[in-house]
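One chain comes next, on its own, written as structure tokens: the form predicted on its own.
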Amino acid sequence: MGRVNGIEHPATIRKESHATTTTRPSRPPAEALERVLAGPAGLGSAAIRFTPPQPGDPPGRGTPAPARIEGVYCPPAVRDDRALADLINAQLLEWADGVELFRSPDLRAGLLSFDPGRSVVLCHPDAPSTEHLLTAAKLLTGENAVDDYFCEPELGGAPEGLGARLAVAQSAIDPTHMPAPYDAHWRAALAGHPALRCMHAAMESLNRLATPAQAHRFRHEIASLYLGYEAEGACVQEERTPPVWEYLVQRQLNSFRPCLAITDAIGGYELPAELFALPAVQRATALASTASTVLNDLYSLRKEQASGRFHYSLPTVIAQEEDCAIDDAFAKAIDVHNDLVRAFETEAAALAAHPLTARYVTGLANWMGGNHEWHAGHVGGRYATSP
């Protein structure tokens, strides 16, 4: 184990091959979460079944060997591909290079190194057509893009002032409608700005594939996330650590869920917003997405303690609160993730028996098996986790 700031990591990371990387803590589910999780058919779905690797076959190309959390529960990935991961990321830095997104060659590069294609492949497999992958992948590029801008220190974001740039950042995929001139000074905004323009185009792309219910849902949700990002940001300036059961508020905010909830849209059907708004519905969807954000918490808290800057996560406020060594608030924050997995799987197994409502929780449980994979293998940039 590798230490950060003196700390012994806090979790047992190991090493897999190629040849387990569907390997997950076994727990059979109950039948009727079993046709939940049955699997998809779209785009790339031919590779979704894991072989091991023979004698003399090269590894993976471009993609590491997984490092896993020991203890972490969740549902397996079932598809990953390469091959199809790379043509995401190049149709996707075409299209941010269109967007004029960076500022700098060192920011092309990073989402490059990002793998933003090999997410989308993993979390989306029911995807009928690259068009939709590439939509995801832009707009996970305008999420990320809109948090590095606005909320990290590193290009010119801070706690101060941030509720008003949101607030602008919520217009790019919301329009104002206003008299003029007042209009071509906002538009002028909008366009001169990487993020901004980022996030108008990428909700061009959902636009086109969503019906107005989904696209309407999708803002709903971005907004959500903003008033997360919000929160967060009136704790970093007070730098203040919340309680845990204050943090979890924030986390069901500050999510993947917008990534989540458009699993219907970018599987080529959707779920209607009156099964959408169903309570069972509301409740897996923010199970899941607080689920997958806590994975986040763990995978990528070696590379927030080596930052040096106030910042707090699970562990962190789990330990402050119970005033326990990092290593055991680690361990109880893996205990949590996997009370809210099972608590996911219980209202997916009383949902199966509606289709369209069994169809969009496995493309919620297909989202956190490619997310759990994506963040094991990712060994660099953001959510590093190798010493």
Contents of the next structure:
Protein chains: 2
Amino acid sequence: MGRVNGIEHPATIRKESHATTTTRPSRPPAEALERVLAGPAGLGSAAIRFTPPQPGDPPGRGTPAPARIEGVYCPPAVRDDRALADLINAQLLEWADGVELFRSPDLRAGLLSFDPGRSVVLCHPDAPSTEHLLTAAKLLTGENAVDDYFCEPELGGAPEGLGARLAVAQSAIDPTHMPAPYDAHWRAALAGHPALRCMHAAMESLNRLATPAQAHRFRHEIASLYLGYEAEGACVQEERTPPVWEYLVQRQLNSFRPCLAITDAIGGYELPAELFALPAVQRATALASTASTVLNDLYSLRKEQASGRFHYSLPTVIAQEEDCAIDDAFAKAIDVHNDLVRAFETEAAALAAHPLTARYVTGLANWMGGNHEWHAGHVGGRYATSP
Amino acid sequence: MGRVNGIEHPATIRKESHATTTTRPSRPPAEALERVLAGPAGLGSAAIRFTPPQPGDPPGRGTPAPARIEGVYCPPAVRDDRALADLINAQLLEWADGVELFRSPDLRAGLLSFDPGRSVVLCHPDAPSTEHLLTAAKLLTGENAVDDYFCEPELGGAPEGLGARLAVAQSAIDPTHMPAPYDAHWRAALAGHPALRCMHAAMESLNRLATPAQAHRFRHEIASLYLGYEAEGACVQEERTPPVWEYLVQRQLNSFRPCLAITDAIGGYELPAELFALPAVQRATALASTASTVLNDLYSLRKEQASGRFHYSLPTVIAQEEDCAIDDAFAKAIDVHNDLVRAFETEAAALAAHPLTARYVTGLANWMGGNHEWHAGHVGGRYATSP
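Hand over the structure of the form predicted in complex with a further copy of the same chain; the form predicted on its own is what we had up.
All chains and molecules follow, beginning with the one already shown.
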């Protein structure tokens, strides 16, 4: 896979055998064969999310060649593996059926077309087992389920009452300690909602392979994510487009960061909490996460604008603040993205002096590159390379 | 100070000399002498907060003897020191003037009548210096300032748009990393609001005496607190009284927990992050925090009910769920409080096997006892021992 559309870091994806994975698919999973060949749908401003494929969605994976936004600077992806991605997708769907995530067959097809297996295979090339990859996929699915069910209108979400729903969602991964009989009522509430079942079960998977400190870190990241969801919900409720600085404050919270910050847990090692807390590590994590999320803003802009709903993302907040055309704002947003990536690289270079932080920032860069490759693979489907 | 009003744990407060503090007041601070002898005002369901004293507020400190709610079970306070509290109050006011916290002299008087100095002196008997106590007082002040300015109606707060404001508030303690020129806009926004200046400066104080991991823990606790503020805001906006289980989910978030979880940092030692993250330590921390906050529900109920605003707290949610009189619900809420305290004590006993966790849970118990004493000291002012 070579240089496409002028990307400065050509994605040099090795079709390596995943020798370190503990399980290999003996045959293409039946579910994978039945995959709905539609582009991911419902990918909105609140990171990526899945909803049923829409009529008119062009065919997705395999049909258009990956295409990248010209001028976007990003580390390369380092591992791609369709068979492994299919295996993870199949295992994920089986698990999702088990927690009764889907209220309709359309939602199941939506998750499959989202291709979360390929996302985690691309983003976590150092995962030592399929269990690690599957756990990353479960958590990604849970985060998107909370967004879909609680925040977004398609599945009944709304800004009204969002704060109360997200407090309960947090309790699905960070238990509330309360006396009887109320604890039974709380457990019944968790069991009664698909997004809460999903997040709770995904967290149980993380608890099995992460240390308590890594699990605690993830809970913190999700609390931050929900603060970001609520910031977006507040602006949507008031139909207020924030200034660029405020948007970037929101975007550091409402971001892929929970996915990136588990790179060590999914990679089968631990960056100790006292190192993770260092300001330089925090800065590197934030820069990598915000850049990766702004990248989603760029690729999803056309779809969001076509939705007809009130929406804001980095290009649109720049267009409003600078009173410029969306094409110009798009170019400026690419510059912001690239500035974030370069700032990350500067921070990462300084952190390379310590073996554990070096390994961790390599994991962040791997995630950035994998995420870009995943987005590029959906161009021509849900995504586009221009406004 | 002996047994009052049937409290099961009589508060045995030693009037000990604070020999370990690094600074002693050479004379009663002028500010302390000018203290407005009014009860704390504006103490609402979202933990404690300060607002200007109201006409008709009865005189506060020194006038009524401390009185406790009958049947409340709570660890005792272990240190009280009026002179030290006055010193902290004076230093805190000087600092608050420096960050221009107060938009009116009334707000300044409100903070003083809230007596944060006594709160931190009672709650952190092991603090090794006045700097540690002052830092705890600054953080408490910042948390209340965010609540007052962003959430509560008296100072212009409202549920509408709250999510966006709290995202910015989080960035005051957890910096957003963004390129120029937007970073300058963000810094100007932080500098332009009293609550944001206050939280930012309080966090700088914590950073000076805490490890990066302790500072990171505090940022997590504040993110959780804000999730709790937003849960409450969502219910207030819809005037929806949640069921008891949901209220307790909210209360574990919207709680004094940020104050308790820094007991080691303010005590001058560190509970390492990998110990803090242990499920048993998390449970002990949550139980102590929720119990302490439910205690506030009990003492502040009469005032909240008199406010005429839509309000809910543990007694009122129980009254609605069980369709019972508020007096009965109040008694049941005391039972819930006591169950939480006993569950904490069970967890704390198990954690006493390790010296560091033993020290930490002792700090939690000290905080619970100090908090109770502080509330009892305001009975007859803002607080009451019955509905």
